[in-house]
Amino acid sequence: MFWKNSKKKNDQGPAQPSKSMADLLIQLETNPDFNHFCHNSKTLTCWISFINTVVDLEYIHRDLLPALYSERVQRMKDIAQVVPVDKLIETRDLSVIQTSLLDGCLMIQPSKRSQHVYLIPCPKKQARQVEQTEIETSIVGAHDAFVESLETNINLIRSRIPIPQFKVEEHRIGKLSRTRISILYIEGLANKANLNTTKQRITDLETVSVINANMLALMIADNSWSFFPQFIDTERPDRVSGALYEGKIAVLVDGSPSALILPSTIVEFFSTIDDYSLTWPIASLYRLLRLFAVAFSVISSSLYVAVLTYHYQLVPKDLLATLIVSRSSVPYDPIIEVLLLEVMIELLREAGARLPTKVGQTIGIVGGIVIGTASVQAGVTSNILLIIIAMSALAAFITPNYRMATTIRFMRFPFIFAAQVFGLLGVGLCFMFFVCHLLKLTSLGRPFIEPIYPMRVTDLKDSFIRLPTSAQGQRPMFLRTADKNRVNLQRTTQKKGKPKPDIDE
């Protein structure tokens, strides 16, 4: 794992700070977008440096440079009183100077090679405006989604958690990328062990770059060899806010339009934010429907292979006759037939995802109909298998989380090969393998299949089914939060009673 080798530091990495100010300036002056010039006024002479592709040039020419010509600026210390900025950094630390220049700061020096400088933050941010969700769509919930700007994403969450206990800690990861990563939590609510583990895994990373939140999730996962995602990634600020109120921890990566929620359980990958906006029977029904769809998507193709290869006696006579007629012109074994359609579905799905939206939808629909009909008429596949594969692909789309949906698509193939070799016994053995793997899997050191194992009846109230809020008075036990109570059930019940009569009545 990336985070285990924390004590082996590479001191020769290219992200190491320069040895002197002269070395830093020589290194930066090789770039055509670096400006380094002398500023002369009646009262002050100084050197100004900035990288024009990462700073707000309009702000510099409109506000900063005219302010430096003011007669009030006679010494370097007077800049803080004249320059219209929120924060003026005075430092001699070369590492801070290098990082600040690359982040969009303007540097002012009393002389050309002076290491005592003033840094004025004036970054230029290129980011999308807040738009509607595209992957985790909601019918009755909020529609705003994260963007690539870290500050905007934190604002979306802070507006939903307007309390001083909401904390944001920032770190820089990657020897080359120096990516900004923020850890979000509610002080006094998040478990300290979970928080310390998260900080340790992130700060101990030894990697060249971190591009997005999903890449970070793979690096800090408990088991990097597992094909199950161990942290929830979401583009919804309201889901992150709800998780923070539960006592969880969120991680944001600058440049990534998604957040990580940790720790997570496998049941949470099949829940949506709309579940908490519907009545509890309907929300529970939808959750059970998603779990049934996942089970059907995983084992339907393998059951077809196992039954037709080894256990055709299990098929009712009326259905067996239909199967015989359907496969009478198919020259291949059931596994070849199944793999052919499964690969075709995956190709159509991947092509639809990579092509532009309008073209991708057309390719997916038309390609599925044309290829499916042509394969049946040509006698390459049977009608019944085509129906099973189509329903299996449709059931896989019900999973709300994309990474978990991808894992479910992958799980079908081990089941198919096991069914070909051992029949229904192979399906059972493959199922036992995945169950044992899930039993050993953890998320931030917490059991991944909680509340099934270890069994916690309290947490079952919001797992496979969602009971009413009045029955969920405590936060999940596996989070070990400092404040276990989610709502005061006694006061809530009292307020639902009849109003007390007025004394004068």
The other form holds:
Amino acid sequence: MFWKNSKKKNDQGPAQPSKSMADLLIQLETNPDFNHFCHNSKTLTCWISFINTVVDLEYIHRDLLPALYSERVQRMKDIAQVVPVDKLIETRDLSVIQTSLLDGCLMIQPSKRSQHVYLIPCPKKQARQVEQTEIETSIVGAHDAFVESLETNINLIRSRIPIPQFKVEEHRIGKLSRTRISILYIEGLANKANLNTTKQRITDLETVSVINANMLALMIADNSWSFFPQFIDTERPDRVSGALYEGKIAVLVDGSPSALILPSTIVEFFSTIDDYSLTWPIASLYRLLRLFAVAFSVISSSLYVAVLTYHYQLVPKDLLATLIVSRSSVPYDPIIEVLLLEVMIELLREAGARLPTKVGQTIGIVGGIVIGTASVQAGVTSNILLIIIAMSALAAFITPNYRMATTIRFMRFPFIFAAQVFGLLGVGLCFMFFVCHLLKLTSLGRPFIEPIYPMRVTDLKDSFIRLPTSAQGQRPMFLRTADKNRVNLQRTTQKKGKPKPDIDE
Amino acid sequence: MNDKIKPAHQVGPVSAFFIPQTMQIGIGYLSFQHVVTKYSQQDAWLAALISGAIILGILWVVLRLLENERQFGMPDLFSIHSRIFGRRIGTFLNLFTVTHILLFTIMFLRSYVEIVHVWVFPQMSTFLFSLIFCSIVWYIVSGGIRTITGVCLLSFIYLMPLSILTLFIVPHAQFANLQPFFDHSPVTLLKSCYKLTHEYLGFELLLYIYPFISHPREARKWAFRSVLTTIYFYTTALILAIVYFSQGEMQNTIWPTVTYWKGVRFPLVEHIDIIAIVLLLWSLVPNICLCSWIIARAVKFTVPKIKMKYSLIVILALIIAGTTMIHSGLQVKKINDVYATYGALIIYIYLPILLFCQWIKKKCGRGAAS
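Would you mind generating the form predicted together with its partner chain now that we have the form predicted alone?
Below is the entire complex, every chain and molecule, led by the chain shown above.
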């Protein structure tokens, strides 16, 4: 947590900045991909340098160099008029020169060691095409997903928010990596305090590098000891733009195909974009189904342990017979049995995630069918437990957010151990601990389980249930947006007209 | 201690509903029918109503005390004591009232353990359970009053199913048990009322948390609503118990509520009583949290140097020690009686006297000024 407390400004450049132009060039010349050559023509002599792995070579050879070599360039000053670029930087600042060169600029110097240079940006970004969503798939919603390029990602969002109030702020974070991080928000909507907290947390980071957005989310989280993710990460541009319209803040990291949405509440981790395409009762039912799935996934195996170890009175007589038959050949206590299967499922899951897709499928079949059936037939586990564990594994991945799903997968283990120690009482105590932990958690200083505590009844309209759009006239209270209303409430009431006095009148 | 509470540490006015509510309905809910019907058999529900009306009056006294104090600084009992009686006697009186709260936590925790011993785990270690429980309490209280209020709210939500559960006994009810109506003398009714004090105690904790509640005008309304809700819960529970058990059976049933939970059956689970007892953890936790927070505040008020986060550990250790020292069910019963008498002394006698003292002080102060 040292990074959190230290208030140092992160403005010293990369490690060991070069002292002079000569030093910089010497440092760079050792690299084989650094081009540094003298251009001699009748009218102009200049030194051109660039790093050919980060610049667009085709653009340089086709457009820049022919223009530069043409006879119209008499002096250095003519470059601006002749070369077809929109932005030409003239500078003497060595740190600017260094970062621009490394970012993909072409540098033109009048002499070999001159510090007065012209920089022409011609970066080449290797990036994927915009592809289908893979983690958060949607059935009827949009299908484009973020890619690794910051520009493409901002483009995807900006095309959905075509207003001048949409702001993009860029920061460079990471002592060595100087990763570009963009903070996106709609001015006049996003809460100022939230925005300042976000900016402060990001600029105050003391870190060497920021590899991706999820790593950043962990670094700027309110409580870094908690194992609940505190900010939503998404690969869907439509979800991000929806959040921005709601008054939230989005953070994009260059080189990372996911965006962070700040602040978040826990119920948002269980909502999907499809909820907004279905009619509201169906969407609400799906949300409640997810809630049930989470509860089932966390508690089922620990309940099995607790009930079979201590509280067999709870089981109805008829079911008890089935349980006894199924467990009679199992030589262990319920906890050993449960841990065995849980660990097996975890192994399968991890193996399936790490292996290539085709092999992963085989693993699934081998694991699910062969090992499962074999372990029951061998008398190591009971049939009923196999059903419970499989169902709870399934239920855990109903959670739309992957990071939350892994947390929920993990949460069952403390419950299982607590159930072994104190039976149902242990499950109760463990549940209490988790709930109180959530109660104390904040996301960007805002309460994490917001519509429940602090109790805001109006925010329940889009949490466990989703009310129809006509009831969603106001933005969530918890964001404290500058503009409370989504719609002009006066006009909507006017349009509705007078209430009807009675049926058929 | 600071004179002003920061708005960031304040809670909304609705918490004046949830806090007294969760404090009042506790472990007593399981057994009070047995105690109350001893004196005024089938008319006990009348006693619940009368007692509730008296409690509403006391609540008025409490709120009056606090509102009168607002102009002199912090509206809580510690400030009232030290302003009216001076620092030294004030500290003694604080000790007097806080001891009751400490007794409350120990009584509550030990009674819960007793119920677990009888109904779920006869062999469970009291020490181990209270240690684990108190560490969770420490974790919650270190989050401050807002987290504690959150726990109170969640407790209210989680305990709702239990009150719905009581509806399952309606088909088995014998409404003739309620007759004859009004068959008891006022003295026996008052005796029952006195026994009910134990159940209604807890609302007086408003005396300590009041400065942390924003919008006091609304909060006062919510406080009255909370006591009304408690009256409703107790009266219905009493009526249901009277129509479900015969008077003879009632006198032999120590925990009537648990006994009728036991009768509820669902296709997938039996023995709802065990689940309900586990769920009652949620009635236990806000009580212990708020009480240990109040005691830690009292320590801080007396010796401002001691930080609450350190004194809290000592207080929780005291609670664990006190809980472990009580061994038998009889001792639990005795400590319950001591707590009820002590509490009755505080709310029925001490608080009205305090209001009177405050009035005298005001008159004297005005006399001295003019």
